[in-house]
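First, one chain by itself: the form predicted alone, in structure tokens.
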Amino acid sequence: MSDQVAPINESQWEKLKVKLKKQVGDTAYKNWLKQLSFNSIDKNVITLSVPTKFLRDWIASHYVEKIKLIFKEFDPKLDVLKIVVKSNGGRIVPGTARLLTGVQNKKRQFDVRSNQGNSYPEDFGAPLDPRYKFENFVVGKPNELAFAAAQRITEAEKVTFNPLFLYGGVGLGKTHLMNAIGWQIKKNNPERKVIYLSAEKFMYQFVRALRYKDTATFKDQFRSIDVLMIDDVQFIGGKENTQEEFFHTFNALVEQNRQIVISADKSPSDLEGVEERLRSRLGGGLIADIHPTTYELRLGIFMEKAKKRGVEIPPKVLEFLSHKIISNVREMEGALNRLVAHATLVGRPITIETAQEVLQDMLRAHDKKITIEEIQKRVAEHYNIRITDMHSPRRSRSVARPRQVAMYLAKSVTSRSLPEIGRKFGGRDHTTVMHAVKKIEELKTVDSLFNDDVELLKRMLET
């Protein structure tokens, strides 16, 4: 007699996948789920299909339990799941299958990674994103140190600093760097073990270590890593026990001459809920602060994504966004999308008043962040001169160029006409205001301080 489980019809299956939609979410299904086929069930062998092996790895990873409960409430005999990677053609292919096995006797059973020398499970690590490398990331000012401390560590034969601290705001490149980090050390020398996770991962890792009881695995596969690359290390702040596991993790891979890469959204100094000595560790690398893109930066990154995409844009349209999108570098990205989007499926030319048109959502929120009003405030603050010099005839220079560069700041980070910002300082003529701009642009490129000065000051504004 076949221990054959009857095969999933169509409409089943349909059902299964509104049950797992509603258990991840609709942004996630959509991103990750939504491509799932179901191919065949054998015995307790779930198969499942994906078109490509990133989409595979990135459910294996984050997917499998939820997927498992799902075909459980269908048969509770289901606690093996395979995922193949099936071509546009219909054919499985060849060495592409990762399987997920049930609970047995209290410990979850692994298959083992192909391209790690250790025994790994399937879901012990997050896939490289091969968007991401350094190949097509921008540099600029705000983020050169960042970028050149990545690729030291890939080129270098010893470990030069450890850890390599990089920290900044949402969307300005942390993990794009992480993941450039991986895959460079990965293709100048396979044979080194990189894993590269979140906090939350390591978390979860270790939280299902304790609860199998086999904390002893967890520590001989975290501690035999050549290079641990952990995302978003706020998020232990509070976890008492993950961050003592963490601390002893990071010792041992330290004294052993191991790199180790972690990122935050604060400085090591200003983490809340994370314990002084763990702070101190992570502090004593090189620490690499990743600063709110400048326009230089950001016209360059809309250049380099505008060109990937195949797509001409016209110069000032790009220059135009540059000024505009300044919060960080989704937020460029999905106004680039939109815009590019808009005008493949309306068949419209690509144009600022396009780009006004569809993205005037994004330009309003920007608009209400940024008055001319709040910059007089910072510059005057900052140059120690009254706010009404702001508006006054007064000429000498120490009130003259602080007003300059206020006006400056104010044609590059708000969308206010020269008439418009002439008027906000003393009732003066649009040609002032050109002036002004063009005699602060010349200054910057010839004086380095007085450039780093104004773009602190812009910073500042936009953060």
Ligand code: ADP
The other form holds:
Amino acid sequence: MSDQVAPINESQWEKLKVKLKKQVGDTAYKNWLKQLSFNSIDKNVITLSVPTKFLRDWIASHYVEKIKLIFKEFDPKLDVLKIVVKSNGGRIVPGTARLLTGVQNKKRQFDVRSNQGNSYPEDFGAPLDPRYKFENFVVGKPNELAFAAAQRITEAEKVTFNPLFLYGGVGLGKTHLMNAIGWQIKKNNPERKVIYLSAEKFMYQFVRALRYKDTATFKDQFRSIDVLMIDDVQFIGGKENTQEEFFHTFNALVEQNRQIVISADKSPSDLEGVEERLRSRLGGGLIADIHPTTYELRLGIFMEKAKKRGVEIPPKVLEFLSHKIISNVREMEGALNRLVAHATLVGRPITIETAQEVLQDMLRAHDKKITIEEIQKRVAEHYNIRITDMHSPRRSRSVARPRQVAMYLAKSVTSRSLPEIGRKFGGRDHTTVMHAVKKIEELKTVDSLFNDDVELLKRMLET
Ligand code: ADP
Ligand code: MG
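Given the form predicted alone above, what does the protein look like in the form predicted together with this ligand?
Full complex below, order starting with the chain above.
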């Protein structure tokens, strides 16, 4: 009996492809396997081709066994699969043929990196913002983990955690840190390819590729990237096709040991409309959350930004601002800009009074005429204690902590002074209030559940 296998004709190949599609599912088939062409059979060796090296590598690491099984069903003698890269003109790209016998050493497969073929166009990512560098990022308790992790990525030769997932509310510095990573790597290792883009841009590119039936090129664009940063991935929620694509791109890059940095406004497990396996993949590296700013951090940021602008702002005014403009750093910058612009225009020194005048609306937003009594009532309800405990001398933790929360809220959402607040809490001293504010800020940074709780109370009061 001859060991020669009969060649496969067009309709047989089509049938095999249908089987393959059933095996891997429509999406994966469309994304990865549709472009497979049949080339030849020689003894026990099947040769297939794809248009790009990236596709070849991808198929090699994910679908070899499935493809082989299907050929084996067709003829048991077929047990070696060879996938070659054929450019569109049908020419085999030199050095790209590879025998795929059994389980492959993935690492070897993926170590091959080449600059031939179409690399990603320069406009694929977004340009880095020159204002956002590590040097002008002010570090404090709420962001120290994120900052350290971001720096680590620029130092590491090897990938230590993948992905780095940065999350936190708006205006707290996620985009700043990602840009800073980009700049630092450009400085340390200019040969490393760093791509920064928003999740929206990623989506846009993908949808465009789909429209032009060019997902292969889309995938290829990623293959020479060393560090991929995608900002605001919460926008991927609910967009199934993009998620699928994102997931595959993600896996491919992780397997190739490339660094990925992701940001979002929520933790991976809280991302809405995102598939479970993608969520768990996103949370599989280091998760670093950026907490809301503390008074100390705000003061540090105000000082730094004032210095940068070369304007003299009295410490008392900076302290005042740090107590009042609390929502996020972007708003703080806005407040400072207005104050400086005003002072320059009218040529008067900046005082607390001018700040109050110029920033009236911003300050009022936080004031909203919330009374201390109302805060006490809400907080007591929330923690299920009696309102009288807000004034009582009792010091047991179960009432003292809620009381401190109420003092903290009184300080952050009203414009009452420390002594005024103290008086409303059973005639306590202003240092007691100050201590409470410090204590709560501290707890907020170390205990995220507690932080959420207090933030929730704050929002309830402000709306
Ligand atoms: P996010 O992406 O988290 O919404 P951004 O990174 O855009 O926030 O930050 C908003 C603004 O606040 C930017 O101008 C940024 O430079 C500034 N900023 C945020 N955090 C800091 C910080 N720790 N030190 C200095 N500037 C900061
Ligand atoms: Mg941002």
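Positions refer to the first chain, counted from 1. Computed from a prediction, not measured in an experiment: that's the story for all the values here. Whichever C-alpha set is largest while still superposing within 1.5 Å between the two forms counts as the rigid core.
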### Task
Tell me, please, whether between the two forms the C-alpha of Gly310 is shifted by 2 Å or more, with the rigid core used for superposition.
no
### Query
When you overlay the rigid core, is the Cα of Arg330 off by 2 Å or more between the two forms?
no
### Message
If the two forms are fitted on the core, does Ala264 show a Cα displacement reaching 2 angstroms between the two forms?
### Response
no
